[in-house]
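Only one chain comes next, encoded as structure tokens, the form predicted on its own.
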Amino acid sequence: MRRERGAVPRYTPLARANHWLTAALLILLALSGLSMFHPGLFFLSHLFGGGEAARAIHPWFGVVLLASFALLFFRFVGDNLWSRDDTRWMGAIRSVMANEEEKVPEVDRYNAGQKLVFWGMTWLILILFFSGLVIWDAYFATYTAIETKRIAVLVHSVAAAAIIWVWIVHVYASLWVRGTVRGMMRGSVTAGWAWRHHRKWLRAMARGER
């Protein structure tokens, strides 16, 4: 596919793949998770073919959950690390939810709030992922006590609210800040975008350092 005119590369065919396969995983998840949650959202367990199987199949969503944002992780984990200009862009915040951008420092490939959401994904996904071993009966039955297992419920149902506010503030941002999805769309952003929001991380591009 050819590039269009003025366009800025930002994500690869692979790196949209895996955000999106993310993605579809995290939904999985959370319709299959909020069937088992309360009785008044079970009917959610019939996109899954009944209780049972939506019980069977939650976590296997979630391992494959795991590795594929560990492939995430590791694709843009360098983008992701703070820095002083992260704290002064955090301290302007009225700025840039006035979108008053030039008031804030420059922004390279992530702003603060992006890395925010990144390492809370992180960090909720693995607190996810190790919660919810101890309460999958199927394996791991035999290996934690009873008042472990009440415990690790508890924690995995508030990491679980936790996620699905982080990805609605994430979806949310996207479709506030205009022409940020094209560029998980299409792989490409205008330059016009790249230099109002992400004006360093354009420098480094025209410099040829990324």
Given for the second form:
Amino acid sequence: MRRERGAVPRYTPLARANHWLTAALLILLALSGLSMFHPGLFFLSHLFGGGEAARAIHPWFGVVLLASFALLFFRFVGDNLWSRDDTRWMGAIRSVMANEEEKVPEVDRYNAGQKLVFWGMTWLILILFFSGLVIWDAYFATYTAIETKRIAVLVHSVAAAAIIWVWIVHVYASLWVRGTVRGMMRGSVTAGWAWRHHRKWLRAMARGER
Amino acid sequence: MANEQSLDIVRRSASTGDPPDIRKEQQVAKLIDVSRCIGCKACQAACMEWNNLRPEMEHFEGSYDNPADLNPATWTLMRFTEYEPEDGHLEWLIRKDGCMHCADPGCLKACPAPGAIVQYRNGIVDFISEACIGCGYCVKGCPFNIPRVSKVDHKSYKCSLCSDRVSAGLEPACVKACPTGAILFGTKEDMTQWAGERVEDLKSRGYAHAGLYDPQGVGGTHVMYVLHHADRPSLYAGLPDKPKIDPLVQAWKGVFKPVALAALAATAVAGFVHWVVRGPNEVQPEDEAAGRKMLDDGPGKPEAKQ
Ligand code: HEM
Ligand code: SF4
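Mind giving me the form predicted together with its partner chain, seeing as the form predicted on its own was just shown?
Expanding to the full complex; the earlier chain stays at the top.
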């Protein structure tokens, strides 16, 4: 990849497109899903043209999300495998929160928090997809028993709350650690950002391993 | 059923706020005396007739049940059971199935669409079809497996207890049509009292377990049965012995949702507080210098860290 001085390439245009498509779908799913989640949020259905439209389109967003996330998963999974350092990093989470990164182990391409977001999203999307199929009555009403659907709708509801929680953490972290959003917007981060937050990754890059 | 009766609504799905409470009205009930039913299906035909419903023609399934199940255009269905007690007799148990109009309706509890399900002061639970979004949650909420969502218009349907007729002082169409007087309609009090007399009569004829089916697990119902075997309701084509809103539905529609939303809001607020207290984590000029140096001069040795 072309390298401008002081900038470190982090995401290819394809990776960014893949990420933002996934992000858009997750937000659309959260908004349309929440409209059915609680009476106080029913107004969100108007964003989709009314309750019936929100109900009808939500699962289709889900299908596209699964496909889009699958590509993202295979793109990123190699850098998201858990290591000893990640456990140590989690142990030092207080220093991380206090912006005292000198006190935490050097981080490779992703830190433990980012990896937890990755795996949290992975499992929750799988759970949401399969529980979502069970309650997709427009097409699959006759495939499962009502008792099964009761379990599925509860699971779907809880998993939805959980994934929105993970999403809030993900978004806050990317805003709090300045310079992160740039990586996903423009595809590169500054050398200083990499030095400060992902020194092991920068080192590998300087060695020409990446 | 279009909603002409908003002054009489006591509960409305997915809605907050107080319902209008200026009118007083008596609780009504339909009493189905299974022991007097001859299975002629006049009620089923009258239901189609009054509500102007024409279900699709189906195939013979080897049973008198016709159609084989409730469907969006069949709001009441005679279900036939051949029961052989130990003494070698044959009893033909015929139950008119349909919405029970629970005092505590699981469908209404589950419904996410404001005003798609209402409960009137007289006890009738009604679907307001234009507000229905077709999600099928009512199907999961119902302890009696009654609502059916149409594949054509994606609306959920069930017996309205002829709320339109009742509001005009008429009895439901099925009651009107029954030739044996097996279906009666009146105040819940009168129906309960009449049922008591019927139960006594059945007991005197040897049905020791005769009784009234008005299950308290759903707060009582506004459609009640007189059963010869009230100790075993499930004999009658699977009528639930002890119906109640499923605990899974209670958990799904209970405190979990407001708590989950509060937790999400609290997390967002926690982020804000963290920003205000700790501030953003900003890359410093010395980081940039060190980073550039590493890129220019090579990786160097990893720093020893604790
Ligand atoms: C991955 C594939 C997904 C599928 C197939 C799916 C499918 C469904 C279906 C069928 C429903 C019932 C309403 C309807 O028929 O539209 C539903 C409800 C819902 N979905 Fe999804 N969904 C998926 C992903 C998601 C995601 C990622 C979220 C959250 C960001 C989400 C949040 C919700 C919520 C909050 C509800 C309402 C639950 C309730 O009423 O308690 N869904 N979903
Ligand atoms: S299908 Fe209609 S009536 Fe049933 S729960 Fe959904 S919106 Fe309410």
